[in-house]
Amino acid sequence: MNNLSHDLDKRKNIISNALNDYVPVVFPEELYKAARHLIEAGGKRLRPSVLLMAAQTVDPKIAIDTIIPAAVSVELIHNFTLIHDDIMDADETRRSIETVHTKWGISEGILAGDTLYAKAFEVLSYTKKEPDKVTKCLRLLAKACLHICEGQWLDIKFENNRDVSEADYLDMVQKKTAVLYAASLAMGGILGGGTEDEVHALWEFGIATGISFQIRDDVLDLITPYEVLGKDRASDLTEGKMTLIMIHGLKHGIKLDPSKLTTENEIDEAIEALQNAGSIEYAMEKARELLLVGKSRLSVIADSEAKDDLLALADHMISRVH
């Protein structure tokens, strides 16, 4: 993990510096301060980092500066989704700070998110690669955004719906979370000049590991204190979200009413019931299965340091503590 951490830190710094260049605070200043609020709060920069890694797996000698705009674009889309997601979930904190709509207002939060969305496609167009490759990436990212909207719609409709199946959940998570991760990897493969098989393998790796990442997120939402997680604990439970954990729990006789989970004591008892039913471990086992599937997809790509980083990152994604 030490080598991976070092490599991720290097890529994170490159992306953070580029974000400052491509998304400066201009007039009206408060709009851009709101748009940059979560960006400045940090974040792992995983999606832009895996785009760079994917490009390096298919072309180890690629000039990173030529594809930085593409990496920045996926990070902007990610932060756009966070701002709007926080509005829809009425969350007050993220990354240990106030959410954008809490600090500036709901209307202002919507505009801040929309600004990042528009900026993402402008920045992507600055990528210094062949026009046909950039066009493919533009199309791919636009389609990913459509899938994200579909997934978010499903997530909202699933709240307090006790008939959601495991297949329904996995489809929703693929659209809402995994697709942007997969698109980042596929975009890196395209810009690196990868073959159709290599780009498809990167996409499939992203889908499988992206779903496992979200399952781990669902687990962390329950077991991690606010001080570590940086956002409201057990929000999935109190909002009635149908996660894989909840679906398994309901099948095994666990009955939870979100409206009655108002105190820490009640939340702790609900989590204990899900643990005793094996629901949390069931979710983690599913995440581990998907991880193995995802890693196997990269067998068509030649071994390299960047590929090793992708595989190591996949392992980290389901063992992380925040």
The other form holds:
Number of protein chains: 2
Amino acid sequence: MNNLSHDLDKRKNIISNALNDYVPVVFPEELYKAARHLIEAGGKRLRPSVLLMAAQTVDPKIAIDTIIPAAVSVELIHNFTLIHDDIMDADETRRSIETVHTKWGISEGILAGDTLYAKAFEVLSYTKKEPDKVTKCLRLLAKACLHICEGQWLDIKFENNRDVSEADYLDMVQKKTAVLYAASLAMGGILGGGTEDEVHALWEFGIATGISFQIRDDVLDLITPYEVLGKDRASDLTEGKMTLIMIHGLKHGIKLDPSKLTTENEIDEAIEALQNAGSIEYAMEKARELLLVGKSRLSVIADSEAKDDLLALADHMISRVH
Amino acid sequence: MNNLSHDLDKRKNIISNALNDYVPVVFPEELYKAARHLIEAGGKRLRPSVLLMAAQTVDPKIAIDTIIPAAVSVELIHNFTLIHDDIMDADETRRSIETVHTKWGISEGILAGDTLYAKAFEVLSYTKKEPDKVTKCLRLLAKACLHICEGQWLDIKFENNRDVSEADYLDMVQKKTAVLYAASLAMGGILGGGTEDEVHALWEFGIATGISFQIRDDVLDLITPYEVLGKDRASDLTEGKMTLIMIHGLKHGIKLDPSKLTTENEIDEAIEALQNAGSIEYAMEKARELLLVGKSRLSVIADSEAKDDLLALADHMISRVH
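We have the form predicted on its own; now please give the form predicted together with a further copy of the same chain.
Entire complex below, previous chain first.
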């Protein structure tokens, strides 16, 4: 785990520096400051990291600098979605700071997101690999963005909708969250010159672990105190979001009415009820299952240091506290 | 002019059919209906048309179907910007129908726009030309999107700001409107295999005529009745937008306070005052000048039917009533 942490930090630093270079603050400066706001606040740089790892998995000798632009592009897409999602969810804090639209305004937030969206595709075009590989990545990334929009649309429509099934939720989360992990991994596989089977395995690993991470995030949203989480606590509960936990809880007779969850005390009681009904443990078990499924997909790929890192990172993501 | 109309209609139909094919209504259906709402309401398909013409200008024998995806992509970007702009400007009608966010809601409008944004880049990847030409177009289109965001940001910041100069306005309009025309033309030039000089000339023609069209649009916004315009009348005046006309009017002592322009009568009086001060004629003269500059840029390109069409279309756009 120590070695993984070290390598993760190394990749994270490379990516953070590249983000800085590729998204300079130019005229009109406030637009670019707004666009960079969440990027500068940190984040795990998980998606670009797994893109680099995936490329190294199929080509251990790949020159990292040739594919840094592609790695930057997936992180930019991730940050664009955060900015727009915060507007739609009316969330005021993220990563312990004000969200973009809270600080700059809604129109400005829409534009800051649109700017990162464009930047992502511009930067992707600087990838120093054969143009046919780059256009394959272009198609994959654009399709991932479509799925993200579909997933976010479903997420909104699922709010306070008690007819949402577990299958509906898993489909929504696959689109909203997992496809961008999966696309990052597949793009790494393509740029590293992987076979179709290898790229497919990386994609499937991404889908399963991506859903697994999101379920874990849903749990964290409930059980983590504000100071650690860095964003509005139990926002899923207070916004009436349908997660695996809520779906399980509702099925087991727990009443979850956002309009009756306004005080800290009421929120604590709802979380305790979900805990007693086994809803939180149910979700965690599902997350662990998906992690195993995901890891098994990588068996078609030859063992390597990068593959070990990918597997260790997946374990780490599910076990992490925040 | 009759021949041009015929060819324009032919190109418009090809593009409208392709738009239909490339943006099918799939699950979740309401998202895609919202995304297609303005596309289905019509529009001149000007940007995709000039992309096709530009390609034919440098390669008269080009097979149109190989570059239709690129043409579709610029129309999708245009429609994405309309959806988001309508949210920011709080406009309720466009093309004589409700705007997307008015019909579906603001979050839904943001997502419908984001969906077309992704679709544009996905469809671009289907262009049947050498991958290096496609990645060149990718970079050009992404950069155009960045400029559009910058231009829209400036447009918002210019509202009710009486310090905005003519140069500020021209810079804003170049970014917000002209670069997408210019990028469409340059993409056509690249895909048609044009030389660097030819692509540059097409770009410059697009910048000058694009600004010219926007100035003409500003004039139309003031002098066209609602039934013909299909959107809120004199919205620039009532929203305090800074156009060449307003900048000229303010410099000549006309008072333009949006809070005092609420009745039809007050709006009519303000327009009359601008007319008497020569502000509208001043803007039209600027539009005509830019048209001439733009047309002269095409002199480096060999004469052809497509070039004649491009020149005739530019003339037509400036002279059009609506």
